[in-house]
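Shown next as structure tokens: one chain only, the form predicted on its own.
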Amino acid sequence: MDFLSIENLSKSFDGVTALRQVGLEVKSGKIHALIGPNGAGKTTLFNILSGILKPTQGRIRFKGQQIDALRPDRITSLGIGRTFQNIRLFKSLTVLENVMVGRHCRTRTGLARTFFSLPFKKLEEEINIRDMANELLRFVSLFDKKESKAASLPYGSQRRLEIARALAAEPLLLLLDEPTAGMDTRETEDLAALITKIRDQGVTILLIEHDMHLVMGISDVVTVLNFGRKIAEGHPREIQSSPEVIEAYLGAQE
């Protein structure tokens, strides 16, 4: 069984085509890397695997279940976390709130219900998310801000926190959209690291991102997007090497 399949996907508005019968395969377990230039139509695939958009054609299927029609908190309960290209937090919670809220998607009652239900069992789940996120706070290298506002993290520590965040619903696919894009080198280098851990941890990546240094140094396989369309994919060498994607992505960066 694959462990993501899109086949023939595409994607228009308004009568502009974003997406051109796009084909891609994730296998388990890789860092997937997918690249092109801005408009190529990366973030609007993203959208689609999440939810937040239909496909006007196509079909993906997740672990064999289709998924394409499903809502964006159904397609987080089968397993697919996501990250966005301008950060996403509650500014105003503490960083351990944060990924408490994460979490919530798992747990037997809900957020909402969680308000409605019995104490001891509002107790009990309580004491579960907060462990988890506790966690997952030191596995993302902020436990000691957990109790600091997320609006006063330094940037690359929020791009950090909102990982720690989507991995509270335990995805087996994440979905990073340009999780560099801002930083400095020391703070790319770090993040890669992190990566690279959270694939170590069982979790596939399919991952967005204009740093070729950190796409061709952690990528499993590269899938090259321009104008919507798919023109390369594979090992990074071969695509660094290809002369279609010098022209329509690597060479418009020199």
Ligand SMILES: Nc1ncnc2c1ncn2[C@@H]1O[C@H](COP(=O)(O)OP(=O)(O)OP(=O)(O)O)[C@@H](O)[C@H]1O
Contents of the next structure:
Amino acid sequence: MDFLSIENLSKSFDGVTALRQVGLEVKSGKIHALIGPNGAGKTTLFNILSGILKPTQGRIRFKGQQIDALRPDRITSLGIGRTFQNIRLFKSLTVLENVMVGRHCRTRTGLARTFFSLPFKKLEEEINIRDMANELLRFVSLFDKKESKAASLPYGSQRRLEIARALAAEPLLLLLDEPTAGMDTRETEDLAALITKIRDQGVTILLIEHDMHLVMGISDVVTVLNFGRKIAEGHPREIQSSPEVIEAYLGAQE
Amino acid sequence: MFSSYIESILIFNGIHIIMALSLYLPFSAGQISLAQAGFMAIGAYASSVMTLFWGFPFYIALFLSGLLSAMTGVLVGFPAIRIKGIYLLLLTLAFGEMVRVFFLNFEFTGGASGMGGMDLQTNFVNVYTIVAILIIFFYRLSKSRMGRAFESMREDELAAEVMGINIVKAKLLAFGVGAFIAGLGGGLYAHYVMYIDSPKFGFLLAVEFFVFVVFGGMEIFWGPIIGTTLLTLIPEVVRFLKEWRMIFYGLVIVVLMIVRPQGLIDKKLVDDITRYAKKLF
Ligand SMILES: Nc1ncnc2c1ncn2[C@@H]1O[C@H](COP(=O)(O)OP(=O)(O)OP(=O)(O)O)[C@@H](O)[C@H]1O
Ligand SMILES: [Mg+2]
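Given the form predicted on its own, state the structure of the form predicted together with this ligand.
Full complex below, order starting with the chain above.
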């Protein structure tokens, strides 16, 4: 059974065609990079994968199940988590609360349970959520900031918090949309190590990234999009020397 | 316990707090509602029918009218699922007016001449017992899985959905439970004033509850409680304000928007007070 397979995927917004018949196979346990010039359709692909947008055409299967018509929360419970290119944290919640929200679809306590539980005794599930969130904050080195408002964190920390929040749902596939945007060299290096660590724990990663050094350093496979079309795919080394890819990037810079 | 004048002010204040909290619940999930006066009317009329016509015990009538109001709340919640901001405001406003017009023409509950003759059942003790229960509920909610889900929806609905929250279910829940609370408020009101007619539950009343919440602050449930209490008591103390209440509210809101846009009470203030109190004891 394939892990993630995208077939013949197209998406057009009135007038603009963002994706044209894209096919993509993501193998379990890999870091799969998705690159391409601005406007190539990378984020649009993520939005369709996570259920925010519906494809105009095409099919997506995740572990054998067709997911392209499902609601975002259903897709998340099936095991696809994501971060956003334009950070979308819950700004006025604390760092810890943000991660705790990420645990929502793996937990059950409803309003009635909340209200009718015994006084002075925290619900076991609530304790578990908190413990896991704390652990994830340590994992992304934000533990000492856990009581701060999410909005008060510097940019780079916000991006790591988004990763922790997504990990709280225990995804099998994690979609990272430009996780190093706005980070300096050191932060970027740390993040590369973090991504590798996440992969080593068994989470498959689909990574949109403009930092070619990072992409070539940690990816197992690279797919290149240009004007909504897949123009190349392969091992990082092959991609670096592909004339089409160089052409696409040079063309985009002019 | 108190002079009857003060007691009646406090009872109205308690009912207003219940109404403000009923509005705060959908608010906390990012859902604006001007329908609360409508839910209150449903609670008031339904409970009166049950006690007066059918001879139900008061508390059973109160609970059942809360449930009826909640069911209506879920029905209103459905079209509200995909509507946001100003459109949601208009939809809930229209619903509130529909309820008012319905009772104006519904002969079974007295139509335009209203409905009277209920027993006096509401008193300081039962109103504030319900307020206390609601405080416990909202306190627990604020530290719970669903409470966080609501808040995350208010912050960023799309991100909340992508984080695995079923926002349709959550919105209906917030609307339904909010309407339940408003139904209780209506039942208590009806069995205190002992005469109800539909113009009381109009648009202005909905706006009044709205002002209580915005004034008090929407970040934490203490906001609507304190906001309501201040805005209910001040016009009583400053007598002449009563006639000019709406203008007074308008001024208060304008000043507040400039000085303290998040409302009077916010999480930070509550945290500071808690920390200070802990140091004292
Ligand atoms: N919701 C939308 N409505 C209309 N057009 C959209 C929408 N989302 C994306 N587009 C368009 O689709 C195209 C692809 O956009 P997309 O955001 O997927 O690019 P990208 O590869 O992520 O680019 P970048 O590297 O700049 O993030 C662009 O032309 C964009 O304007
Ligand atoms: Mg993008």
